[in-house]
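Here we start with a single chain on its own, the form predicted alone, put down as structure tokens.
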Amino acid sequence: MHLSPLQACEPTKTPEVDQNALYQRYLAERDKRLRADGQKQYVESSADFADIYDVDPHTPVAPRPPLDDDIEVVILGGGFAGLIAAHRLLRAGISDFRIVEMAGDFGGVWYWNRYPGIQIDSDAYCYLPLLEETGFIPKEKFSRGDECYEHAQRIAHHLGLYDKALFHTMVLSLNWDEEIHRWQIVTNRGDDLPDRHQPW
């Protein structure tokens, strides 16, 4: 009987491992990294980092007047989670909402992170939402960052979300007003969004 090379292959011989010695080695490496000051090594920042988190290297901030909308829902963030939330609201017949996003466009992490070679580490058909709804077929099994960003824009256009988005906008306060039973949302752009329901 003739055996294929795969069938004739002997089992892989693995070396014996001294598990206790390996464990002690990892403990020794850990001990090198432990600090006596523990949590005290972290210093609370008192500086104002507005000049950092307010800067968008991709899109200039467009001036706009502050909004005082009486809306039903506010979605915080325009990444895939925010886009899915908007999709589900629309499916439920709720169109009276706003999407508050610090970036200059939809996309979340894929808006901000554009370094060469960036890709997802999950199968695109599992990771990218609303493929059937938008009719999009990923080009690769592990989509590249620009494709993820473009897909976020595709979803937003497909659902008509650009008119509902407040870009370059950060929530400064989110407080429940017990007297009027409403959420009061104030942003860095001077928006005051009385919300009839808890934000998503």
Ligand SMILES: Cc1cc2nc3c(=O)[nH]c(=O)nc-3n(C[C@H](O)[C@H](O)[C@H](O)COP(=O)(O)OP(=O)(O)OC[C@H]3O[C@@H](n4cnc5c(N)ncnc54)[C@H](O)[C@@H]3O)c2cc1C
The other form holds:
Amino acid sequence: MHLSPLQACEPTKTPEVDQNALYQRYLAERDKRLRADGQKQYVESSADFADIYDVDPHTPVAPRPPLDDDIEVVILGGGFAGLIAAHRLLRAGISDFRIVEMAGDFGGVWYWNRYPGIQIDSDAYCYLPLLEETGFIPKEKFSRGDECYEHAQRIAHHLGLYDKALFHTMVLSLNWDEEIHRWQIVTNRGDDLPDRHQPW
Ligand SMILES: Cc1cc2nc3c(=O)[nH]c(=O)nc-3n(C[C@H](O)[C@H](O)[C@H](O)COP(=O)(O)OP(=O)(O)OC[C@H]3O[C@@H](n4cnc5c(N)ncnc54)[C@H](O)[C@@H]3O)c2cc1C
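Here we have the form predicted alone; I need the corresponding form predicted in complex with the ligand.
Every component of the complex follows; first up is the chain already shown.
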């Protein structure tokens, strides 16, 4: 049977890449952008902008009492990185964790950003995580923002993460306590969340 070049599906021919030269190029570009004032370049929001973190335009903030939890791991952020971290922990047999998130739901950038036309520019099959596990088939090659947000929620439901989430909770500081070998995590909701894991 004769196959056209497309049907033959040959392995992709990738050009030789000088990885070291590429690395040096990225390093040089990064160095051009590094500023001597480092963290000081950022301005702490105050006055009219101070409450910007407390206002969630999508979900009303519900009051809750502070938590005094003794947990194994705390995941900071419920975007795709946090969701994947949760997935890997569960796969490793660790279920004693909490996900602390400023937003009112999972999704990260896809929770916060909902302007018209928002879309990814990576192929959805590469971008959206855990497609096989959740059985989801992206509708378009470049998913729209609502599909990304819904997929984050799908993952969270699939993995049973809603019970482990602390939404509308902002981490204010992280301090490693050498004496008790724990992270002391301070949040804007007055929680006391000692995390037993050393930094990775
Ligand atoms: C419009 C748009 C299009 C994009 N398209 C692509 C694409 O095509 N391909 C690609 O690879 N990437 C794309 N990105 C980048 C996108 O940021 C990443 O793909 C990915 O979603 C980042 O996930 P994350 O979990 O690392 O971070 P985030 O999604 O930013 O999640 C971090 C979470 O941490 C929470 N958080 C932060 N600080 C605190 C704190 N102190 N206390 C509590 N919670 C906190 C935030 O509320 C947030 O929900 C796009 C981004 C946008 C906005």
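Throughout, rigid core stands for the largest set of C-alpha atoms superposing within 1.5 Å between the two forms. Numbering follows the first chain given and starts at 1. As the structure is a prediction and not an experimental result, all values here were calculated from the model.
K.L.:
My question is whether residue 40 is one of the residues whose C-alpha shifts by 2 Å or more between these two forms, given a fit on the rigid core.
P.N.:
The answer is yes; the displacement is at least 2 Å.
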